[in-house]
Structures are given as C-alpha cells and as structure tokens.
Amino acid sequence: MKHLIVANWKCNPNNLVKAKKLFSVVKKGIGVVKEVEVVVCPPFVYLSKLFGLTLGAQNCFWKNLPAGRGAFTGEISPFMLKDIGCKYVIIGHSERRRYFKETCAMVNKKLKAALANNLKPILCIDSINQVKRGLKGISKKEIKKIVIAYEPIFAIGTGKACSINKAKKMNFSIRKILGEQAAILYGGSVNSKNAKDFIKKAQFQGLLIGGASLNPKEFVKIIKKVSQV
C-alpha cells in the first residue's frame, strides 16, 4: 500500500495564478514518486483549473444530490465534486468543527453522502470519540473507504507537533477500532525535519500537511523523504 500525502491549501493562495504555480511547482518537483500519492486540495474555485496530480476537496454538503438541484445556497454537494474530478474530501477538520459548528451527526452525514457518490473522504479527528460518532452507522466495507486524519489540535498551525510516542499510541487505538489495515494519516505542525519519524517511529500510512503545503520546496522535500520509508 502507498503513503498517502495530502496537501490542506485551506483558503489559500489568494488568486488563481499563484494557486496555478504552486501547484506546477509541486508537480514538477515530485517528478514521478511511484511510492507515494500525493493529493491536492485547494480552495473550491481552483479546483477545476488544476490539472496533473490527485484532487481533493476541503469539504461538501450532506445531502446526495445531483447538480443545480436543491436549495441549499452556497453548499457544493458531492456529486459535484466527483463530476469536476475529485478523488478525496477532506471532513470534519478542526476548523469546520470550531467555527462553523460541525458536529459529530453533520460530519456522519457528510461522510454517507461522500461515499454514495465514490468519493473518498478523509475524516479528520482529535479524538476516538470523534472516530466512534463519525462512523455511526456506516457498515464495515464501507469504514475501509474511509481514511483518518489524526490532527491534535494543539499542534495543527503552532509549529508544535505531537510526540511521537503520542501519535503512534493514538495510531494503535485507532486501529484497534477499525482493524489493522486501516489507512491513518497524521497531520499537525508536519515538517521535512518531522514527516520521516511519522511514517518509520508512529506507523501512520501518511500525512496530512497545511501550512507546509503551500511551501512547493518544502512539501516536495516532505514528499521524497516520505518516499525513503
């Protein structure tokens, strides 16, 4: 099985011709890194003028629907996603929850909706109870489409990233939940310096990776050691 590297562009960059060249950046420089996938997620609106690496979205709506129909203003479902290309969504990332008020029953929904439409969500958590609520209801074949994204919040954006004995104690009782082929990544504070103990020390299949992402030098220096392991 491949590491999985995801890039969280968040809101970020702030036009389209910046968010054009740091993705051509990131793809010439990776080059062709066959034990690695590498996804892209940026902002919606860039999504369908980047062409070349695995897409992602940052998130979507709950309800199944087909395109333009629905009355739900500003929400982009699913369906439409997986029609402009994207492979993966990002739900349920700290942000969402905090300043938006996702709960644990709107990311559930997300989750279902993502899947009916073969997209492959990437939950992200801070806890096992957020794993536990997050997949109520969703049978096992389905929880294997599904990966996790380990994200302390206390490290994502602080340049203070988990232990690693933390990390890959939180990585064993994920898997004890969900089975040991689970794919989990770890995001939080990931640099070039950090990214290799991750994968080797904690045992997480990948990394989910924000502020980083958006240095092309150092996320393909992230990208290549990852690809050592």
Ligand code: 13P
Contents of the next structure:
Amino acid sequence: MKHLIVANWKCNPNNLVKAKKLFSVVKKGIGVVKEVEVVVCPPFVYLSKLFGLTLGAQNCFWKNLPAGRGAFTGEISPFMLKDIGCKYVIIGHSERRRYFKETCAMVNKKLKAALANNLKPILCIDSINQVKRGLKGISKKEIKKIVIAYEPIFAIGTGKACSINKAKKMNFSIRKILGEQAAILYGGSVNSKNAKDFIKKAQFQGLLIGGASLNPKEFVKIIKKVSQV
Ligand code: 13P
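The structure above corresponds to the form predicted on its own; please give the structure of the form predicted in complex with the named molecule next.
Following is the full complex, with the preceding chain placed first.
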C-alpha cells in the first residue's frame, strides 16, 4: 500500500502570500516522489488558491444538504469542498472536539455527509471508543473508504510523540476492528527523526502532521525519509 502523508496546517499561515509560498516550496521539494501520496489541508479560504498537490479540508458541515446548499450561516458543505477539488477532509480532530465541542454523534454525521459527496474522510481518534462511536451505522463497504488517524492528545503539539510500542498497539487494535487493509495514520509531534519509525516499526500506513508541515524543509525531509521505507 502506498504511504500517505497529510499536512494539517491548522489555522496557519496568516495570509495568502505565505500560504502560496509554503505550498510551492513543498511542491518543488517533493519533486517526483512516487512512493508517497502527499495531501495538504490548508484553512478553507486558501483551498481554491492552491494547485498542484492533493488537497484536503480540515472540517466540514455535518449535514448532507440537498444540492450542497442551505441556510446554515458559517458552514461549508462537503459538496462545496468536492466542487473546488478537495479529495480528503479531516473529521473529528481533537482540537475540534475540545474547543468546538464536537461529539462522536456529530463526527458520525460528518463522516456520512463526506462519504455521500465522495470525499475521503480522515477520522481522527484518540481511543478505540471514538472509532466505534464515530463509525456507527456506516456500512463495511463505506468504512473501507475512511482513513483513520490515531492522534493521542498528549502528543499533539507538545514535542512528545507517542512511544512506538504504544502507537503500534493502538494501530493493531484498530486493525482488529476494521480489518488488515485499514488505512491508519499516526499523528502527534511527528518530525524527520521519528517519522520513519512510525512507518517501519509501528507499521502505520502514513502520518498526519501539524507543526512540522509548516516548515517546508522539515516536511519535505519527512516525505523523503518515508519514501525510502
Ligand atoms: P503536531 O504535529 O503539531 O503535533 O500536530 C499533530 C496534529 O494535530 C495533526 O492533525
């Protein structure tokens, strides 16, 4: 299976010029790496301004609106994301659960809405319970289209990545539920020093990267290291 590396820019950078620059330096740096699928998830407002790499959104509305539109001030429908060329959407990130009170029920609805619009969801979880509750009522066939990202909260933005053993255990526990073929990423303080171990030793299919994805040199270094696995 091809490795998948996803950049979650979160609420960065703070203007379009910087966003374009970051994107183009990453694009150039990666060159023709074929062994890794690279996805960039910038803030919504930059999505339609960036070209040449696979794009993902960081969130979407939980309702599958008829024709993708309706009276829901401030929301972005999965239909709109698909329309502007997004392939992926991150759903249930721990920062959204924490600061915006997203529940597993909302996450579950978002997954269904994203799937109904042919977006590939990246479901972020930090426990098995969140996997089970998030995927409730979704058919086995549809679950195969979902990427799971194990992001232990203590490892996010702290510089203290999860131990390889603990991450590997979680990877295998999720596989036990979803099957051997499940696409599972690790996220939380990934850098160019630890990236390879999460792929090689903990056997994840890929990585979801926050802080290090804002440093193009470091991000490209991670991609190149993973491409050698
Ligand atoms: P950091 O890589 O900054 O720890 O963030 C991880 C994350 O939350 C990616 O979604």
